[in-house]
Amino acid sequence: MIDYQSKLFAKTIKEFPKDEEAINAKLLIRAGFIAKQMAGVFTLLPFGLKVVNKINKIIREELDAVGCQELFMPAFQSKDLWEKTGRWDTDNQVMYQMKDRSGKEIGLGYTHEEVITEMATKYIQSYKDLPKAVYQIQTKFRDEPRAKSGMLRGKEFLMKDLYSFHANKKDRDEYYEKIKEVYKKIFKRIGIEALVTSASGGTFSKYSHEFQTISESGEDTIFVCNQCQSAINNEIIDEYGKKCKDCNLKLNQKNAIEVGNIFKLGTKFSEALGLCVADATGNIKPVEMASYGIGPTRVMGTIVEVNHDDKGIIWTKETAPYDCHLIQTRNSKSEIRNKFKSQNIQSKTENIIELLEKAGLDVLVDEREGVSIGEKLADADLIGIPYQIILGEKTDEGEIEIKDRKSVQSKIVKIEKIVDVFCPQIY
């Protein structure tokens, strides 16, 4: 896809907006990704939207691969349903509920629980139809007191729920480590370290398991040892003591910002819907439950959190909303000056456009008239592609200079062999 700059909806901001505190929303109100509409609450712009979808795609590909279905529940919730949990008077204070014009009350979930369960019997009735593993990517909504971190906590986000069925624990906890490695997986290709960091349970069981990333502006706090990247989250620090169990060295106390989490439900949600199935005996048992979280515009704001400099963003390959952003630098004067010069410019923007098109690649083109070289390189710095393909006067006939947005280094290529640089497999 090639997209021109001149062309698109959203455009870069000259200065910081003054009434944000994290970097993520900084930076991505200012490069054009999101725009505010109130504290906690954005648009994803086309930028921000293209990111987004990258992340989405990935997390899709992986799930897949392990056979987990994909659906899309109901943001509105029954309070009937949340009833039967015991969460509708528990969790008011999380929980945006209301009453409808007939007078029944609702809830805009923030989780899916109750309405996968309760979808669940339904469909699973003996311990022949499972294990089942069923998850979507849907809009969350949440009444967040703390809206004040950007994409990191908001009250209104997009999260990817997963949710796992099984005829016994011992299926259920073969398949909530499968799920831990896949997640491993997810985010090794976002291109964002997360530590795999034992946390509490909560209501459902002694543990859970928190995928963490580090970061100075992270609100959690996490232990971890740095020669098997082992980690526990500070609040239950206490049952493990401050030793790695495995390697016997001081844990390192750090901020982290949490983009993933695992957790065993159990019996809690099957007991109260009534999910029961017949083993193989004939006995009756509650059907194990595990759930499995991942905010896509958390991840986003997290990479931002962790690749940025004093210039802008410096999105990862997989996520970058293009492959490589493509520059002129020509402007009006020398346009004026020299004809043939800027004639030359836009044929070799021509044929690295249908080079690059060709490879099937995402471009960006900044040929914006009237806009100085400056401004167009701190733009481009600003918006964070990968690489940019700076292209002026300076260079040879038949030759490019291409830079690395992370190394700030560049280097001068032939026209030919832009292909060979950009090529999708080298990702």
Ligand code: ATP
Given for the second form:
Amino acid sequence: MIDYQSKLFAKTIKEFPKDEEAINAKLLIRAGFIAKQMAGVFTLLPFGLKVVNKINKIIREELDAVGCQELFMPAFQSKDLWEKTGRWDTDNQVMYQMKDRSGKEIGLGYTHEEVITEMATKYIQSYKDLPKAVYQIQTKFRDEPRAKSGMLRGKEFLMKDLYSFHANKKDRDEYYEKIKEVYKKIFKRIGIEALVTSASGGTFSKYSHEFQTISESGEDTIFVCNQCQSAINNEIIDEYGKKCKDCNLKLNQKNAIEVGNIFKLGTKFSEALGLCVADATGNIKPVEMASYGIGPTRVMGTIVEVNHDDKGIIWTKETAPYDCHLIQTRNSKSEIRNKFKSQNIQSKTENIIELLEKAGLDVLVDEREGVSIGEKLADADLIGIPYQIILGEKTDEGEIEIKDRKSVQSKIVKIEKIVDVFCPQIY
Ligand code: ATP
Ligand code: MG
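With the form predicted on its own already on screen, would you show the form predicted in complex with the ligand?
Let's see the whole complex now, leading with the same chain.
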């Protein structure tokens, strides 16, 4: 897909927003990926939506590959349902709760265990119906007290939530380990390091596992073993101790961002909401459950926190809004000066666009008139697409300059070889 920069709805902004503290918010707003409506509430602009869609595509591919099925649940949730688990009253700080015109009390979902478990009673009645796993990627609402971290902590944000149902603990535990591996794959493809971190299991079980990305801006404190990379959340460090159990080495304290969290829920929800099955001998038992979350919008903010420099964002290859940024450095002055050369650049551009389009690549073309070369290059660095194809008068006919945003290295490539550059084994 090819987009032309002069036609875009959003634009880069000259100055950093004054009211933002978080690096991800500053850069994403300035580069035209998000727009703030109020604290913790953002629009995903076309660039931002492309990034989130790429993250979601990776999540979907990896979950679908292990047999999870996608559905989409409502954000409105009835009080009755939440009273059955007792969470209407205990969680009223985080859950937005309101009344409709008839006086009926409803809440906005900040998680979906209640909804999915009650719904599952319609379809799961026997152990033969198990195991099952369903997920959604949906907007969640949380009345967060400190929404100052841009995309890291929204009052309205995207969550991928997966729920699995099992006939017994053994099956549930095996599945939990399987999804843990799937999560590792997802974060690897996204291009961020996410350490599996033992954490509190909240009200559900003793422990849960978080996926934590080390970053100065992280709100969590974790202790990491440099040898085996295992990590422990500060919240359980007193139980665990500050030495790695396997390597016997001192753990190092780090700030980190929680990008994912997986929980063994046990039978807390299935008991409360009557999700029971008959086993082979006819005994009725509550279903064993687990839930698994990833925050795609928080992941987007995390990528920016850990991949940027003083010039702007550096997207990872699989999450960049476009595969490459084609920058025409012809300007009106040079056009007058050298009509022949500028025509050359135009036909070169068209030629390259055709090659890239044929290869199925997503390209942003900066063909803006009246914008200086310096401004175009600065914008390209701010936006952070991994490869910049710079089309200027410097290179000979039949050749182009490709700059790697991350290493800042440029190389001259023959036009017909251009597509090869985007194959990872070459760069
Ligand atoms: P935190 O401790 O940071 O408040 P949490 O533990 O309450 O998060 P979970 O309920 O485990 O969050 O949610 C699953 C995932 O959803 C998190 O791992 C995170 O990636 C994402 N997430 C949670 N809260 C937010 C938020 N306010 N804004 C953006 N993403 C969020
Ligand atoms: Mg969590």
